[in-house]
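Encoded as structure tokens, the following chain is the form predicted on its own, with no partner shown.
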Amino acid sequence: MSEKHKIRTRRSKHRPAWVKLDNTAILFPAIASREMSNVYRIAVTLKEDIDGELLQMAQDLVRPLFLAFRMNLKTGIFWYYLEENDRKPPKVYEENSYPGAYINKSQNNHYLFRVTYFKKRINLEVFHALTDGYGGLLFLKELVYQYLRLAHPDELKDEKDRLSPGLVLDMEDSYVKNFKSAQSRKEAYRSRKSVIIKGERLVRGEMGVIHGYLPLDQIKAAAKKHSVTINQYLVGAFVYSIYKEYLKGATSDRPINLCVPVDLRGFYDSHTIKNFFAMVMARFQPEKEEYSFDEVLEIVASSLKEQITKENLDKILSYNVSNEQNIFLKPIPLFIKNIAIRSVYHATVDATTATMTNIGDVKLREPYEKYVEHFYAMLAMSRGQELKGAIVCYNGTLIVTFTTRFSDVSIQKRFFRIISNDSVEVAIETNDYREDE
């Protein structure tokens, strides 16, 4: 096992190991509230109905040996930090609420994720202030060897406790390591304001959980077809659904904003276990009369071509880190600094329609792929977006999963049908149900 910890520590009997937020991180501890969560999930499916002793045995097991998962964020002068945390692990429990409900510290002995359980399904929720979805699915896949090892002790007598060979726990801020140059705004961001999608509310607290089950060989054939990539369709789907549900095929005099999360780590070398991605923005303004949906999708997919480029990440990189190092914003207190960052954030949310975000093709080690049945990944909702998209591969099935507050579902089941229109089987199941299309 090789695990690195570049961080910015300080030990002593008397003081844990501490490491300042990485660049990204910043926000949400500014902007997190009962009703903006900044919580995401990854939750796993297994073959068999879950343990809840074993599963907390194999969660105490794990979790001191990812100190990204010891953490405890603490407040300081001039900015947020993450400290070691002594406390008693967190508690597993039975799932009891919604997806990505707020993380109350002083409830969960002061650590930034939970662990939670329902018939045969594991979910792992984290406060985005402590790592991305890249560092969640680590600490996830882990955390089912770990299960599994305790759960089939005998058939799994040749694996040991401990956690995968050749295993990376980097604790860089891989954010300022790539920082180059200060970039302009103008130059980093082109953001106007966007689409926003307006309803009716389920009742306060609750969120509505769609999954589509999709053949991996079918969507890359469809994709194949409209000459683009399975991420490039997918996101046209769902800003073709927002046009033709939402705007009703109508002309806008605002685009249709897609915020569209980019792991940076393939375009800088970086293992980094802490948050390190970009956003851009898939784009789309209807300026005419009835687009098509390949016209949608052709100009989705030139947007996110423009913009998914080194150099254009570059710039995104340079300008956010530009703006935590200006030595004019170090001295000044952090309270402040919070005033001022809630206030850009609110300013800035109507530049966003949705969000769809990717978190890849998940690969577990042979001797547990039997046991494992699917993969998640689900968004919380934030201020101005009620409804967003994640999509996880595994096995041959890739999941899209819609979060939604409305109790419209319009939107996801234009989605599905234009993906069904496409020979692509789609199997669909809900908070409540499941059925085919």
Given for the second form:
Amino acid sequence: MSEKHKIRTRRSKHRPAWVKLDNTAILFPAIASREMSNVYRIAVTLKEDIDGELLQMAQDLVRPLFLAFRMNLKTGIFWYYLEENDRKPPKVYEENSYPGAYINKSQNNHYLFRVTYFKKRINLEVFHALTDGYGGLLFLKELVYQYLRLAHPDELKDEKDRLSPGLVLDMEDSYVKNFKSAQSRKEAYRSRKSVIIKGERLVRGEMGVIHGYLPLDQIKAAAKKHSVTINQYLVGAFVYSIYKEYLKGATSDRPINLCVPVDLRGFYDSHTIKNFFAMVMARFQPEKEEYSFDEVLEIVASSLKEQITKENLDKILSYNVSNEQNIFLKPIPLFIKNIAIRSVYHATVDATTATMTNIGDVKLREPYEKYVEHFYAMLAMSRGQELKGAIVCYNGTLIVTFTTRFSDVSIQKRFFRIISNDSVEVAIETNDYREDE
Amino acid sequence: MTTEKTNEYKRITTRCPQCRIILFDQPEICPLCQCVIEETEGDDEAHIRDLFGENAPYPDIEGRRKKMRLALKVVLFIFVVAEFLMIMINRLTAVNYPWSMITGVALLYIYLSLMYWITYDSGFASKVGLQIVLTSCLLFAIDYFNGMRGWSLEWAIPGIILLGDLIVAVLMLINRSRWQSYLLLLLFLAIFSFILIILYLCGVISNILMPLICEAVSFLYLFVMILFGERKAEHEFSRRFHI
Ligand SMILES: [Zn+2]
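Next, report the structure of the form predicted in complex with the partner chain; the form predicted on its own has already been given.
Entire complex below, previous chain first.
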């Protein structure tokens, strides 16, 4: 590992590495702005206060080993691309902005991620063009290991100052690799307009965060009671909350389309640390009066089950990649491509009500687990979609985090009350954005 | 026994009487339903810690962006006052020429450039490139609205391009390890001056001296960089132009 690494850095003195953006990443630079940062946050809390200097040292240890994070976004004539960044390392500093704030590249030494801390929490914020939650989590875990090793030199003296053995740092574009043939996809339901949540907004630039802490065994029991998986249960509860609180339980000629990103790595046996996910839609259209929670749950669960199959994911992947691979579209100058990408994006925005993503169950390596309290995941807002949920589970606690720009929180209230009614103990924490009102 | 255990922890949670949900950090009002909470309301703290562990509060955000915005506002205020004074002096003195208009346009240009450099998020090269384009457009517009005597195309814009070449040279010296990242800007300057020569061939410009100097400098500079830049230049171009 270290031998290989030496060779890589020596060579890279002459020729910094570069990669094309993966299929999903193409979207993000085209649409990113202060209002729509496309920056997600994964945070971890330890059982001790964070020392900024040690965290900087830990980052300086881990960053050189993660080429995928040491990238600078460059603008080509036909495409964006990522090039190895040889500038000074990005500074670790105390948290001073809302989660998922825009990463200003020119003020961040052109790195596309940032590490901040506050009290016991370490935040990793990543521009989505670099990688998805899987890659972000991989980096954060290694960062935490190195931080803890530096903070507890005696207790962890047997630990090494290198990445965990068995870690795969593959940077292939798994979209292109698993692309078989161009397929036109029946886009009928995707382009259909969905319910769009509107409401009074918070002050510009502010973002409301609500964490809901749920004990994993209790939520497991609740999902089992309704005979669905945990993921289906939480997505169903979100859809039902929107139905009850936003539509007031009325019928609607537009469906509620809840976007659920699916990690494709398991389906295609990939270990890439670039983006590799696809979006499916949990779809529910209230056509009659009064649906019960169980009815909605059943509709949502079957909608998800139908779409999360290898065949359907194959289709989505092929459809997405075929545009990128189209030889007539490739030589169009980037600024024209960007206009097209933006307009396609805005069309799909109208077909999405909200997003809920599940990063899954985080496992830490043996000696480190006892130092770590919680993991959190948060999504940034995008235009027309100003309420999003992110789920992450660690050490028996599942944390659902809602980020929003709306001042009204009745959907979140309904969501947690539904879960609480299923005899799950729920604890809530907010980022206190209401205080100045 | 439970009371003993509770005493080990400082109470940090309450329970909303409406939602029946546990609230970290003991807010006075439930963040979900706005229900006022009794302070004494709460559970066995040890049990809660056992279930959920500790929470992690957020900092009070005081935007740095606000400072930047304030600084820009102060600059705007100073500029407006300055321009106002200029107009006054222009009016009160005997000179019969509206020179205060020129200072006004100049101040506006400086202010917009300042805003652009602060808010526009991109690399140095593309900022310089866009600034050259915008400045050229501005100069052309001034020329156009003053009877189109052609000084913008014959002298001013070539001057800007030469200045651009100089800026590229300085940037390459400062950023020696990344000199190749300015190659595209250099190519752009060469193409830009070539357009001026085409305009001469079309009869739009009558004096070709400056555009020629401009093209010669930009083109030679680019040629030398490619010739001696070898692999670095080659990689830079193959990346920037990858399809
Ligand atoms: Zn409440």
